[in-house]
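Here we start with a single chain on its own, the form predicted alone, put down as structure tokens.
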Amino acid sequence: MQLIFYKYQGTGNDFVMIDNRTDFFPKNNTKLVEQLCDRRFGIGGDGLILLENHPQYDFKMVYYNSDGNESSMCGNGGRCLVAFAKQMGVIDNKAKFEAVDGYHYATIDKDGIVALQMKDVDTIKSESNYTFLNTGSPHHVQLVDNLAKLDIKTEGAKIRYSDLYGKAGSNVNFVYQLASDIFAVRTYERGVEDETLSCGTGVTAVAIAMHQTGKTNNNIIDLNVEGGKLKVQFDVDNGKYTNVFLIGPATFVFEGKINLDF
């Protein structure tokens, strides 16, 4: 079978996009997804995303990590899927869709900047040297002094596989504060099991964690990732973070065809 695919990236977090509105894709074929995401033997990507029909909203998002397994919410993936849905003519400049963590609303402007509403956050665990919260995916947030020289894969894996988070593990974000409302972030992603150039739910977690722990008083925060710049804004009342938006570019890279046997 010949599969038509589309490649998108959001600040260097890259995804294989497939229009599955006819429900042809073998969704339980873990090895196939892993193969498609392989950078040497497949198309290459941090993840694979299916665009599907939804009975109530504009579309449904089905997200797989590059290990082939369906996973928790991917913020940059969600932003890229909004841009893909626009390219496919499913939406114009606004979207309502369902993902694994529930309903999402998003807008996309003429320059391809997508503002994606993330889930509300009201449970945050703050310890002396780290913060843990779930922004659609679980995230460990830790301030460091040597961010540029840190071995993210090694240090991130230590925390991801530690007894702290058990079998499920956690994504791990290392953070350095650049200014009152600007933070540099590098992320180790579970399921990719390596550093990625950007993580949307990760920078969302960092923004909220830095506000909750008093590192910033701003509710609009700039995040510098290895693949570019993102922005997170939110409202907060009595420790509950609502109207959380992840904002940044979502860019079409190329489209192609690949022959598959499944």
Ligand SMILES: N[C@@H](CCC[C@H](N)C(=O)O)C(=O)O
Second form
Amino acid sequence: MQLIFYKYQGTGNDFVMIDNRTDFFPKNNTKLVEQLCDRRFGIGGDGLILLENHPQYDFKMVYYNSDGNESSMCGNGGRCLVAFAKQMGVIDNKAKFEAVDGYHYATIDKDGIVALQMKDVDTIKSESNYTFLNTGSPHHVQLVDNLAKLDIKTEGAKIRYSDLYGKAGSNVNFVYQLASDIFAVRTYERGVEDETLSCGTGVTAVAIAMHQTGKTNNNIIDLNVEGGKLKVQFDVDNGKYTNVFLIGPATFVFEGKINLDF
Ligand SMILES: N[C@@H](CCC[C@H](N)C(=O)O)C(=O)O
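Form predicted together with the ligand structure, per the form predicted alone context:
Every chain and every other molecule in the complex is listed next, the one we just looked at coming first.
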């Protein structure tokens, strides 16, 4: 059998997109998803996303990491799925959809910039040298001096697999402040088990953590990631972050067919 796929990227976080509105995809086949995401034997991607029907909203998002396992929310993937839903004629320039962490609203402009509303955040653990919070996925946020030279895979894995986060683990973001409202971020992603060029829930966590710990007073924050630039904006009242939006490009790369019997 041949599978039709579409490839998208959001600031270098790349995804295999599959239109599963006819419900044909074998959703519990971990090995298959892992193979499709493999950069040598498959299509290649940090994750795979299914576009599905939803009884109430425009569509449903089902997200898998490149290890083949279904996981928690992917911010860049959500932005790319909005662009894919537009390409498939499911939406025009606004979307309401359901993901694993609940309801999301998004807009897409004529240049392909997607603004995706993320979940509200009111639980933030601030320690002397790191912050932990969940923006749809779990994120460890740590300021460092040597961001450019850091071995993210090695240092990220140490924290991800440490006793701090147990079996579930965490994504790990290393951060360097460039200006009052600009931060450079590099992320180790759980489920990819390596550095990715960008992580949407990660930069959302960084923006909120930097505000909550007093590194910035701004509520519109620029995040420079390895694959480009993202923006996060939010309202905040008494430690509760609402109307959180992750904003940036979501780009169609190519489409194709792949044999499933590989
Ligand atoms: N790349 C994603 C995060 C995907 C989920 C993460 N790897 C996890 O399993 O926690 C993003 O853009 O948010």
